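Here you get one chain, nothing else, as structure tokens; it is the form predicted on its own.
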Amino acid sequence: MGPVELLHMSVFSQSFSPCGRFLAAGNGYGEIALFSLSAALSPDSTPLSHKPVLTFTAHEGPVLALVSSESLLFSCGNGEIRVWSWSHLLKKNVKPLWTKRPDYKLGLEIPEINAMILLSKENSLVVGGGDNNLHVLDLETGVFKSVLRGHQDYIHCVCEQEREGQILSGSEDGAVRIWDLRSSQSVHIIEVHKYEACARPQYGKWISCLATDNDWMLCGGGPSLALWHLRSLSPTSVFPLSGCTRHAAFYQDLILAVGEGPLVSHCMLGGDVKAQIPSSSPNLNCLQINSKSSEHRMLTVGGSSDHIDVFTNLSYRAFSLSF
């Protein structure tokens, strides 16, 4: 890849391997890169240790979501889902195990898929994107078993509320829908932009990020990032972050958030911003926390550059991986 392509690269997705020793990252050119975290963290690391051990083209368009199971890596982008064996990838075999595409009821245009979660108990994969619907794939049979319809615009994000057997989705239409998987119906609709504490008309009403932790939900995008109590369906803390949040996650007693601008924000559950740590990208799209290996525990963030910043300690950037 040439210097111009590297200059205009964006990283959209990340997923750690089941063992926690490797990181997969997807970029806007349809590529997935695998990085060896052991090599990057080694005292004997060299600049080459921060480069991929494998890079391959996975999709024709951007790789907008990556998810790992105990043995597989799922990727999606231009209307299709592809599945790769982690053991095969580590042997540099880049042939996908299978490719699936939902039955889109649209014209010639193929909608992007940019939201995906794995439901381990259900052995299912849920994807959403440009056709405004969520599609549920049964991984045992390889058949799409249901379609969740209700959003009026592009779906940006999806997450699971495991204890309740529900999933949540956020859309360009400004709504967060809470779905019951058994009935394939939305049981609650939260129009976040209609809450005065969260509304930011200058940024729009779109919902770009969701995360859950038991009875709590993080939600942001055009509206301010806020912590919601799901039983009362009300915001309890609103975080004073500038720009649109693109990805947020619960981590111990903190909330980590990235989006417009180069900062990784550390927020307290009560609403205060504890710290904002600079990264090397002008804007950030995704963050990932490696909890699968205590030896390789880290936070990684990617955005509008060919770099993925690594934080072995949350208070500073330790080094960067790069395509």
Given for the second form:
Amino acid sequence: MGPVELLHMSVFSQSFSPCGRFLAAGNGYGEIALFSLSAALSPDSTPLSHKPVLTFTAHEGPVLALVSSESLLFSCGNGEIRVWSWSHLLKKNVKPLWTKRPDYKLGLEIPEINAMILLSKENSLVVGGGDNNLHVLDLETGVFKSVLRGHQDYIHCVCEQEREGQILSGSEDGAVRIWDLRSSQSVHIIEVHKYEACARPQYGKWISCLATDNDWMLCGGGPSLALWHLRSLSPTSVFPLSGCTRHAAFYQDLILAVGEGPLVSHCMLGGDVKAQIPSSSPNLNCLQINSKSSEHRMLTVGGSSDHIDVFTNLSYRAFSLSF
Amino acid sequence: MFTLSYLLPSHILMLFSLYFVVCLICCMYYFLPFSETEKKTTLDQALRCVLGDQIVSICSATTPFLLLGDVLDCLPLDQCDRIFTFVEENVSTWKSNTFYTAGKNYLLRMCNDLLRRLSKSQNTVFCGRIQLFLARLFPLSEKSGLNLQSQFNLENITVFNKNEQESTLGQKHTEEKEEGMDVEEGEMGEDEGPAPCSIPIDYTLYRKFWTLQDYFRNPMQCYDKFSWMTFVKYSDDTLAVFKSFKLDDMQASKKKLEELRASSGEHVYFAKFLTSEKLMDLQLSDSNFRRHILLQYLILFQYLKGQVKFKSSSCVLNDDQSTWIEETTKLVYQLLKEIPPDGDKFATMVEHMLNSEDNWNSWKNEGCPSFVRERSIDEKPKRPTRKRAAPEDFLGKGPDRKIFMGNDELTRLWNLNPDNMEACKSESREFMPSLDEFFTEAIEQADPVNMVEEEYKVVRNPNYGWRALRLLSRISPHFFQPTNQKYKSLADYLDSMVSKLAKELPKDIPSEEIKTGEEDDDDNGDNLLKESNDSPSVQGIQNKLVTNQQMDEMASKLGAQWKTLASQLEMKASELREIEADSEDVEMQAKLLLVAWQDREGAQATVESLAAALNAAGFSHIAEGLTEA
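What would the structure be for the form predicted in complex with its partner chain, rather than the form predicted on its own?
Zooming out: every chain and molecule, the one shown earlier first.
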């Protein structure tokens, strides 16, 4: 990896291992790198311990989504889903377990898969991408059991509302659709750009991030990042963040949001921005919180650089892992 | 144990008793269960007699200090506390003149001995009290209390875990447990309770942060190039963390403070930083901690930039360093202002204090001049004091320097001889008789020719004897000649003296002369007056009284200008008005003036005095005419 490639690298996705001691990150060149967190956090860490313990090419195109289950790492790239076993990876065995492709009705074009989530209760994987549809893969049988159609434009993000067994998807057409899995129908459609409080026509109407926490939903993108109450389907607080938010998450009583700009924003549920912590990348694409291991509890953010910033204390950047 | 050489011998006993009482009190503290107040009052009473202004009469002023020093040396620390309370309360006594110069060195030594025995972390309050006492006792410019050379406490080393072996965290505990080592270690591992490390530690920041403390401890390192580079790098990182980690959530930090307090179980005061890695997060989110560190920066920068006389000349900052310090100072102040609560006020306060610290620095550079302004000797020109004129200057302004007493008779009496000393020295006041006068009768009686009986001799008269002794002691050399002869009575002594005198004095003194001498004594009183009367007029040639004819002539010459003369003659204004009222003719008025003057002067209305007055008034031609006549 020459310096020019490193300069142009972007990190698009991250996922922590089930034991919590490793981080897998996918970049725009289709590579996945594995970082050892215990080595990076130990008292005698050297700059070498901030480098990946394993790097391998996963896909031809950029790795846009990574998801970990109990023992497997799912990654998606150009229209395909690949699966690795964590234990194999830790032994440096980079052979994927299987590769699957959803059934695209389009001809020549292979749409990218932008978002992927794992439904642990139904043991299914939901992917959404360039073909405007959500495909649900049953992990038991390995068959795509349903397709959720409805969006007019490609899907940016997908997330799950566990209690109700619903899936939310946000797409380029500016709508957030709430799907019911059993019926494979969209239960609600929220056209976020139509709400004046959060609409930002100068940025567009696309929804680039979604997150849910029981009755609450975060969505943002072209419109401002806003907190929605799902039962009433109305925005309760709008966050005054400049730029488009690319990833947001609920964490304890805070909302963490990253997007355009080098800052990680900490927001309160009431709508104020509590703090904005600078990071080393000019823009940030993804953030991940390692909740699986308390010893390695950290926040990692990656964006348009080859560095992944690690925050052990949420309020300042401790160090960076780099490709 | 006690050297008593400083005591006056006559009061040793009193001091012994004092010492004994004090030793008794010390024993009392040890062994007897008296109550606090009882002990205190007895101590006060015993030692109160030590103080007071009478101390100098009992013993030297250093005794109380030696006493107190010895007492404090003998007692354990908890009882020293009570004795020291006594010392503290009487600080104003120790500062008084009787005690200060004698005792200040003893007090200083005593306090330093106490401080050496005490631990700064265990007996902080007591140490503080001793320091405060010393601060009150000595003036501000007392050199023993100053850190003259601006030295640093190089022993204040902040210890932190530099490598992983020292770290108590990590996976080693679990490994030891699994290996089944000694029961102790296993138990220790179990007793550790929750997971040895439950949060991730940022070791790089931890190490950088606590390394900075070494630079604060010894600022001279900053002048070394490599150390400076390290310092700059670490400081930049740390301050960047402070900058991004903004403290605005008071709730969170309050909760964490309470956790911290609960874990240490003590008051928040600390003497050293707690440097465990686990505390790093909590410390970073604590406003007080952050203020400490930022203040350390400011103090360091002030030292590096400041002019301290005792810094060696190689300790100079170059331009880069100075610019970096400037920028970082601005950043530090900005960070201070952002720290809640009341960040702005705190920052202005800090700035103000550091500015006043500059003043103290320049004071030390000048060699600590005293703050008591000494009154310089020849500063202001002395205000010319109006000396009251001596009486001689304003009395006796009249001619012949006569003093007017307001009443003619008084004036006459006073002016018989205005100078009292001269009057006393006149011969007529010489009352001591001469030997021959006094003893003539006795000599005559001693002559066996006259056959005067013993009991009728005048020497037997006790009054006469006493006067004789006095006279002899004043005049006669025989009085002082030592003699082995013992006299049974005064009369016998006088007999022998008289016989001696008789041999010396001329024998043919007629008895009439004695009588005339006695008569003369009676007349002496009157003679005194007459003689003094004569003395002033002896000097002048013209002592004649002014005659009426002369007065008429002068009156005609004076005419309307008699008023000028009147002021020279010292006539009263009332008299002048009378004269004016009496007649309208100026010649008449002049005549009346002269008559009044003559009446007043009486025997002293002489030509000379009038001539003098005329001359003084500017009528010298009239005066000449007067004297010619």
